[in-house]
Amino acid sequence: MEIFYTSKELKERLSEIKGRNEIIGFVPTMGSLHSGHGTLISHARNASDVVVLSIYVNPTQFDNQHDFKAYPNAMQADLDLARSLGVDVVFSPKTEDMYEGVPNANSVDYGALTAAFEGSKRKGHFDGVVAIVRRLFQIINPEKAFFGEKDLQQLAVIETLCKREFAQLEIVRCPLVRDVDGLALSSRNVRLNPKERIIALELNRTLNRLKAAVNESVEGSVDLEAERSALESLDDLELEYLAIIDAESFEEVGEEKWNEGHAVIAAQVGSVRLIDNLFMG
């Protein structure tokens, strides 16, 4: 496994891939691995011939500099994960290469894809994402890049950026892995005391729920508002948003097509932002 650090170093040996036409399978990350993010390399492994993983924690992304700060940090257990795994190259790049100095990020209008639910709530977040996306799509130039539905709106996002910016790179989407108690995967999640852990639970449990009622069929079954009173008493837990969704434009579909959405929701527990969300049919 061979390690760059810099954008200048990682082209030239990325030049020499290309000109043998194998195809390069990129893997975004911001480090701290997890099952999760080893089901992309996975992913990306049976389908690419080269597999480039990046590790980098993109500060424009972040709307609360407290998180950004508190972002784990695992570099060497995130290296040997790589390693066994099969990564071929990782790129572990500094902020001024990524920005070209000093980081920033232009306004981004994708419409409600960026303007509601995560855009709402994360003032910016969206204008990172696309910002650091585009220039690590620029830099490798990958045949296929992976990513989660666990950041279900993100995902639509840099879907939208390829189909405006990139029409030649394939986007493949990968299922949401949980945790064996059901806690959807984040690196983030180290950060729950054991008490926090049992209230995040109720996450899933309540998109679980609106799924079983939904598919039951019955007019009034799928109750959304009282799904959120119930979140909103609970001690420890702010509920941000909890709303069923069209995956593509984000916006949100009436009882009618319920079985076609996701449900999203997004929560406070402790001092840790939690989001989740499960298809409805």
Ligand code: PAF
Second form
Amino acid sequence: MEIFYTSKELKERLSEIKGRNEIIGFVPTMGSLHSGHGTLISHARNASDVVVLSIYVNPTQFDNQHDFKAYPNAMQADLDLARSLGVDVVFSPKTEDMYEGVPNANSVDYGALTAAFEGSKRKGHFDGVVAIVRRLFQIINPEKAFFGEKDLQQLAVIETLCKREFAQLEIVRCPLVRDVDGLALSSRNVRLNPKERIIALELNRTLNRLKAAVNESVEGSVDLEAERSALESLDDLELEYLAIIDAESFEEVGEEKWNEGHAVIAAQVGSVRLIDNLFMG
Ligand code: PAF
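Instead of the form predicted alone shown above, give the structure for the form predicted together with pantoate, please.
Below, the chain from earlier opens the complete complex, with every other chain and molecule after it.
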């Protein structure tokens, strides 16, 4: 496995690979890899000749400096996992290489997709995601890029970016991965204490209850408001949103189409912000 710390050296290496017409599969990450990332890497390994993994904690996508500073770092473990899963190239750049001068991201407007839910709760978040993903796509110029459905709204934003600016690039959706207890895997989970971890399971339980109710098709059995109130009554959990949306537009769907939508949820548990989602059909 080769490791590159500058875009210049990486580009030189990738131009040799491209000269051999090999398919480059790209997995962008912020490190602290878990088995959710492992799934992305495995999908990339199966579908590409050369797998490139980036590890870079992007400052412009954090609306909260505490969250940025507390973002876990596990470089050696990340490299070991990447090697064991057959990654060919790791790119771990410095901020000066990713941004000229002070890190900054232009505003992105894809309608509800960038304005609602994550967009409204984390101001500027998608501006930062689009800025860094665009920069990484420009440097790596992959044939395929792999993103997890855990960040469902980010995935839809990236797909829109691709349609507009990287028409040749295929975005591959990879399923959300859960721990045995049902908690959606996230690098932030390591910051939950044992009590918070038990409370965090309510996110997934709520989504499962909603799915069961949607599929029961008994009028009135889906009570989003009651689910919201139940979550809001919990100590140590601060609900940000719970809704059933269309996974492409991120607009809320009407009751008659709930079984075609995804339930999305975000909550703060202790000092950790968690998101989760589930297809309702
Ligand atoms: O999903 C992530 O880990 C990040 O948002 C990404 C896509 C690597 C951009 O920094």
